[in-house]
Amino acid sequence: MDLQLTEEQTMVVDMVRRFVRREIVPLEDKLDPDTDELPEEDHGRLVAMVKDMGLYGLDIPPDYGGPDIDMVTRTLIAIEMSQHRAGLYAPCYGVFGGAGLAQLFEANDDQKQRYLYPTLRGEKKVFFGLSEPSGGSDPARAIQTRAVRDGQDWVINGQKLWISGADKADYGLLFARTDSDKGRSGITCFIVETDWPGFHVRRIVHTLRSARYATELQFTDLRVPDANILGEVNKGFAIANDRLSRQRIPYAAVCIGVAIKAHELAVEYAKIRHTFGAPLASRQAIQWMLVDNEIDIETSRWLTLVAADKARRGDPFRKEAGLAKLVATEAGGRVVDRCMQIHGGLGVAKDMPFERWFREMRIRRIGEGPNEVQRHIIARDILGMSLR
């Protein structure tokens, strides 16, 4: 891999950063610190500024009006997208396309009419409702949720936990059970809409991460028709993986791009900040917790990079989407904890958006698969072998 960037690489992510700079972080300064959406007006504007720089909808195939960028590019601007205190739940005014998007690109020609065209206008929210209350860790085997065909309809029952967006959204992808005796191979992809009978969202589950929430769904005798299949029957875990593996690319370079700002505050605050008439920036202790934050966030990148050159060329790139995962999620987490700590009582007030990061950086380490899984799957991969 060919760490020097292009010409068209660097001419991108300077356009990136000007605009996080110039034009987000001073509109944060003025919000409450754990808010995650701008005024509507504010956000329209930042909307059409990204549409200009030719950067709206990264995740969209230039087939469908995306802009045709590469994804060591893409992750790229994802480092430098979420270089402000809103940057790990940023609504990203467009640049990614979000949850459940991606999986319609292969969707027959009706459901691309009534689902992927209205949402790509922005007419339409969708949401990605895989995980449930047993366990989202193994969604192949937790899956509990279950399609039983009725004539040319399907019956679904079951709850979803821990999904994003779905009170908000007009439809989405629901994943059930559709063959008890195949596993992973007895899941198939529904797409449903949220107004239909049966659909009701249980409850709003608040945690950590500011502002952000997830939601539970439950769904009684939820009918669904043929039409409304993502897929073929009974192979929609092939759907929902491909997600899980790729996303975790981009997952894990907003991380980065958290530490890298944290870091850069911790810098400049060392410098000027003195104690027992030295600056902070002359205590080996500092130093040393410096050194540590760029060795993290050096490995943590060239990993994510690595990861993504090798999807940019069409390689296996499983095993080095979960390395960038595992080691971004747990290093910026190390990282934003050292620039607290330099930062002392400053650093946990609101005031900062250290408290904000090191909240949101911990359920890092469990979103997009938990960091243990990362580990079982790369063990797998090492050892050649199925482990259980």
The other form holds:
Amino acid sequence: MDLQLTEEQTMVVDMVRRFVRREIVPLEDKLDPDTDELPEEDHGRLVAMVKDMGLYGLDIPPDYGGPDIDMVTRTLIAIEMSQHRAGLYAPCYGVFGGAGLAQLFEANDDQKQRYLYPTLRGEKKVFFGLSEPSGGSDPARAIQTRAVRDGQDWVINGQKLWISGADKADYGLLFARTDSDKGRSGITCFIVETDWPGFHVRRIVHTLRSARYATELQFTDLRVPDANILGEVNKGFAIANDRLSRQRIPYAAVCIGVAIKAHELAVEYAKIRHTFGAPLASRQAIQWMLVDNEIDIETSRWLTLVAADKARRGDPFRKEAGLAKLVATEAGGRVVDRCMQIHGGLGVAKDMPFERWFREMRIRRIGEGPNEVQRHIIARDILGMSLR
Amino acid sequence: MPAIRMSKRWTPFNPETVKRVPGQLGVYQLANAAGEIVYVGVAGGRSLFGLRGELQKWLAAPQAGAAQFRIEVNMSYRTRHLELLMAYRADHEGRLPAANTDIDASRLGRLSPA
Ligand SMILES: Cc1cc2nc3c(=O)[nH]c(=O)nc-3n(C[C@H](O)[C@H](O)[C@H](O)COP(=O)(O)OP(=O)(O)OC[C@H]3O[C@@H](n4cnc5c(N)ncnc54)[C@H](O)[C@@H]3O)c2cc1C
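Given the form predicted on its own above, I would also like to look at the protein as it appears in the form predicted together with the partner chain.
Then the entire complex follows, led off by the chain already shown.
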């Protein structure tokens, strides 16, 4: 067992760290503190730099033209990419390129031509539509949106809630019930286009998150051809579930990145800020907060890297990914909270990034499977019980 | 569910009324004398004097016949601003308010409010 980074990993981490500090952080001093977008000219310039670094399209498999980066290195990069104000939900403002949704790599050739390739070229945007007003923790039971066969088409009626980016997307994955008697075996995944009649983005759902707001969707007799079923009829839930396990590792990693940055700012501030004739750093109360930060950061970092290493080796990693998500999101919240406290009034002002991290970090305990659901999954694994 | 469109009464747009606007962050709308919205604006986290400061800038250089205004204090100023612009567009066949030349319409999302 080798806990040292390889030479290549050290090089990549250094390169991304320099990029974030030299290119992203200075831009944020001028942008609105809540933004999740860069001005177009900056975006284009930074994308070109990332391409030169050989890191564009990080999550695109090498067979599709992406760089060949293993899961551990990918996790290390995610920890670096998120070390700035918008880093939790908009790491580096997307200049490393997106891969769309992992499920689309399982699409058939025709669907890949129509949806996956344009997405990889940056021409199309996609949303992921699973959660509904009736619940997101247990979507297999909660989904009430129904799809009914009509000749060569399916007709979809229903509602989705919390769907990020649907108002800007060209298409999305929509999970609907196709067999009401079969529970989790009665869900099908459809690829739907957002300009088809019957597709409505009814409103923005305002939350604590500044970046990538969520939306509420309504479908009224939305007609979808058979050719737009992803995978097979009634087998959509496995597609949703697969994404959720995989996503938990990068989801944890960006929380660690933010925690590291917050901690770094607090360490610096504690050294220079004086009260009662001595620097904050000389007070045990402050030192212990910094030590607790260190414990939280290191615990989450190693748990997340272990999960990534298991995934890289092709070993089962559901429990480890759940642990990483659970620990990193809770630890991230505690670290940001302590750093805010150390900064006093400045900690809660929009001048500093803490207030945005504080708000957005809170969502991380709910998104991508609430932490209680992670505990539920982990308990089942420990007890050798299958998920009901 | 909160209202998507702003429906408060308009206030006459002059130095006296703007002086009484709070310095908080949020969104605002300007309308012409006929009550047609000509601009949807935002007082974001970098604005020095919040809504009051943004409206004072408009008073200094009035445009598009702005004669009335209304405000909404809102800490989710960014998403609320985008929502108001998208709702306006949905209600006006894809157009944006006359003075919103600062907005790149291709970067806005599409809403179809009920
Ligand atoms: C900003 C934001 C963006 C989002 N983006 C998307 C998106 O793009 N696509 C999408 O499909 N969804 C998205 N979601 C939805 C998100 O995945 C759900 O909010 C989440 O799964 C929880 O579902 P729920 O809100 O319906 O809560 P519920 O399912 O009603 O659960 C409520 C609470 O019950 C508790 N709980 C649940 N199960 C258990 C259990 N077994 N044991 C003990 N306690 C339990 C948890 O504390 C949970 O928070 C987003 C949510 C937010 C806030």
